[in-house]
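Here you get one chain, nothing else, as C-alpha cells; it is the form predicted alone.
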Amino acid sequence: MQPDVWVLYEHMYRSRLFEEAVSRQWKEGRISGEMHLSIGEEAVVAGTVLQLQEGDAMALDHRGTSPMVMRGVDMVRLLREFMGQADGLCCGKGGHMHLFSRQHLAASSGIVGASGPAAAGFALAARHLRPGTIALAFFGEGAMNQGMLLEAMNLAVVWKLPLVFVCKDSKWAITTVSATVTGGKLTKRAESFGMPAVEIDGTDAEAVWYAARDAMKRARSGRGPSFLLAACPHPEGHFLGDPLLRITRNPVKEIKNVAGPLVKSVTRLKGGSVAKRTGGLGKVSSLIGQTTKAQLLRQKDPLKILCGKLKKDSGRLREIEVRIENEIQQVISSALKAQA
C-alpha cells in the first residue's frame, strides 16, 4: 500500500493552520499558561495516524494537538477546551495537554513519558477486546531517560503487545541540549529490549509512512511493539514564548532584562565560587548561540518539503490550501462566537 501524498499534505496543511490560529489566540490573551506546539511534528503524526484504523488507539504527550486534528476529532471542541470552556473537549478541565476523546480512543497527559504505560494498556487491552487494533505511543526523546517508558516498553516486548513507540527527536529536552543529558544511540536502548527501532527523517511524511506501515504490520500480526526514532523540529521552541527564541528574535530588548540578574549572580558575595558562577554564566550564553545557530540555519519544514512534490499541479494544490484555509477560519469564528 502505498502513501496518498495529496491527503498527507491536506491533513499535515489543516493541522498547521489550525495551531498557527491556536497560537494567535494564545498571543491575544485568550488561552492562558502555557502552549506547547506540534508544529514541526506534522509529518510525523501524518505518517502513522493516518494509517490508524478504526478500533486503534493513541496515547499523547503534550503536544496533543496535532494528532488529535488528524484523527478527526472536532476543532472547535479542542479550541474551547484551550480557551478553558465548559463546552470544550474535555469541559475546560484538560487544557491542550490533558485531552481526551473516548470516541478515538485518544489521551494525552502532560507527564513526561507517560504515554508509555498509556500505550501499553491500549495495547493489551486491544489484545482482548479488540483483536487486530494497536496503539501508539507518542513522545519526546527526553521521555527516553524516563523509567516508566522504558518500564512499558519492556513489558510491551515481554507480553508480545500490539504496539508502535514513537519518538519525536528535536535534540532538545526544554531548554536542555539531549545529547549532554543521555548517553548511547535511543535505536539501540530501544533494540536492547528485543524490538526493532527504526531511525527515520521525521520532516518526510513518505519515509514516516512507510517505516510506519511495517511496524503496524508487525503490530497487527501478533510479534510485538516496534520503535521509531522521528528528528523533527520545534521551530517555536518547548512552548510558546520560549525564553532562547525570544533572546534571538529580539536580542535587544530580551538581553535589557536578562542581563542584568545574570551579572549579579556572577558578582554576588554569597553562593559557588566565582569560576562556578562563570561557568554557568558560559552554559547559559551557549544555549543562547546554539539556538540562534538553528534559527539561522533554517530547520526543515516538512510542509514545505511535502509542498515541493506537489507544485507540478499548482491549481489542486492551491484548491486544497483554500478550502482548508476556509475551513479554520469558520473554526476560530465559530469557537469564538460560541464564547460572545
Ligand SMILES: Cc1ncc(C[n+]2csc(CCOP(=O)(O)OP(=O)(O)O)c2C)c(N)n1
Second form
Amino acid sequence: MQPDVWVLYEHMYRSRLFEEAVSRQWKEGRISGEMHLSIGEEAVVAGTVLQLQEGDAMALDHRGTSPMVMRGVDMVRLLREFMGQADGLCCGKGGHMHLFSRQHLAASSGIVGASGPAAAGFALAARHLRPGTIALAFFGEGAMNQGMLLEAMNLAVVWKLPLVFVCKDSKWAITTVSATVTGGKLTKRAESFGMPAVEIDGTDAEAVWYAARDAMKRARSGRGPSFLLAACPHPEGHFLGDPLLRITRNPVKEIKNVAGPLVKSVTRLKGGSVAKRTGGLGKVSSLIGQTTKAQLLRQKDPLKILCGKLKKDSGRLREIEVRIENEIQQVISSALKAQA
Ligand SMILES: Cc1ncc(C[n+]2csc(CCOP(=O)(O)OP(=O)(O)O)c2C)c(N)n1
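Hand over the structure of the form predicted in complex with this ligand; the form predicted alone is what we had up.
Below is the whole assembly, all chains and molecules, this chain first.
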C-alpha cells in the first residue's frame, strides 16, 4: 500500500487553514485563555490519523485540534467549543485542551503524558470489545519524562496492546530545551521496554505514513505496540502569544517591556544573592538566543514540502485549495453566526 499524497495534502491544508482561522479568532478576543496550535505537526497527524479505521481510537495531548479535524470531527462544533459555547463539542466546558468525541473514540487532555494511560485504556478496550482495532497516543517529547506515560508503555508491551505511541519532537517543552532534561535517546528508551522504535522526519508526510502503516499493521495483528519519534516544528512557539517568540520576532518593541522588570530583578535589595540573580538573567538571555536560533532553523514547513511535490499538477492543486478555503470560510461564518 502507498499513501495518496493528494489526500494527505487536502487534510493537511484543511487543518492548517482551520488553525490559522482559530488563531485569528483568538487574537480578536473570541477565544480566551491559552491556545496551543498543532501547526507544524500536520504531516505527523496526516500520516497516522488518516490510516485509522472504523472503531480505532486516539488519545491526544494539548494540541488536539489537527487530529480531531483530520478524523472528521465537525469544525463548527470544535470552534464553538474553543469559544466556550454551550453548543460546542463538549458543551463549552473543555476548551481546546480537553476535547472528547464518543463517536470518533477521541479524547484529549492538557495533562502532559496523560495520553499514554488513556491510549492504553482505549487499546485494552479495543482488544476486548472491538478485536482488530487499535489506538493511537499523541504526545510531545517533554511527556517522555512523565512517569505515567512510561508506565503505560511498559504495560502496553507486557499486555501486547494494539497501540501506536507517536512522539512529536519539537525539542522544546515550553521554555525548557528538552535536551537539557532528557537522558539518552528516546528511541532507545522505548526499545528498552521491548517495542520497536522508529525515528522519522515529522515534516515528511509520506515518511510518517509508511512508518505508521507498519506500526499499525503490527498492532492490528496482535503483535503489540510500537513507538514513532517524529521531529516537527512549532512555528508559533509553545502557544499563541509566546513571549520568547514575541521577543525574537520584534526585539526592539518587546525588549522595552521586559527590560525594566529584568533589571529590577537584579538590582532590588531583597532576594537571593546577586550572583544567583545575574545567573537568572543569563539564563533568560540564553533562552532568547536559543529561540532565535531555533526559529532560524525551523524553516521546514510540512505543508510547503508536500505542496512542492504536487506543483506539477497545479490545476488540481488549486482546485483543492480553493475548495478547502471556501469550506473553512463557511465554517467560520457558521460558528460566528451562532454567536450573534
Ligand atoms: C503533568 C503536567 N505537568 C506540567 C504541565 C505544564 N505543561 C503544559 S505543556 C508543557 C510542555 C509539554 O512539552 P511537550 O510534551 O514537549 O509538548 P509540546 O507543548 O512541546 O507540544 C508543560 C510542562 C502540564 N500541563 N501537565
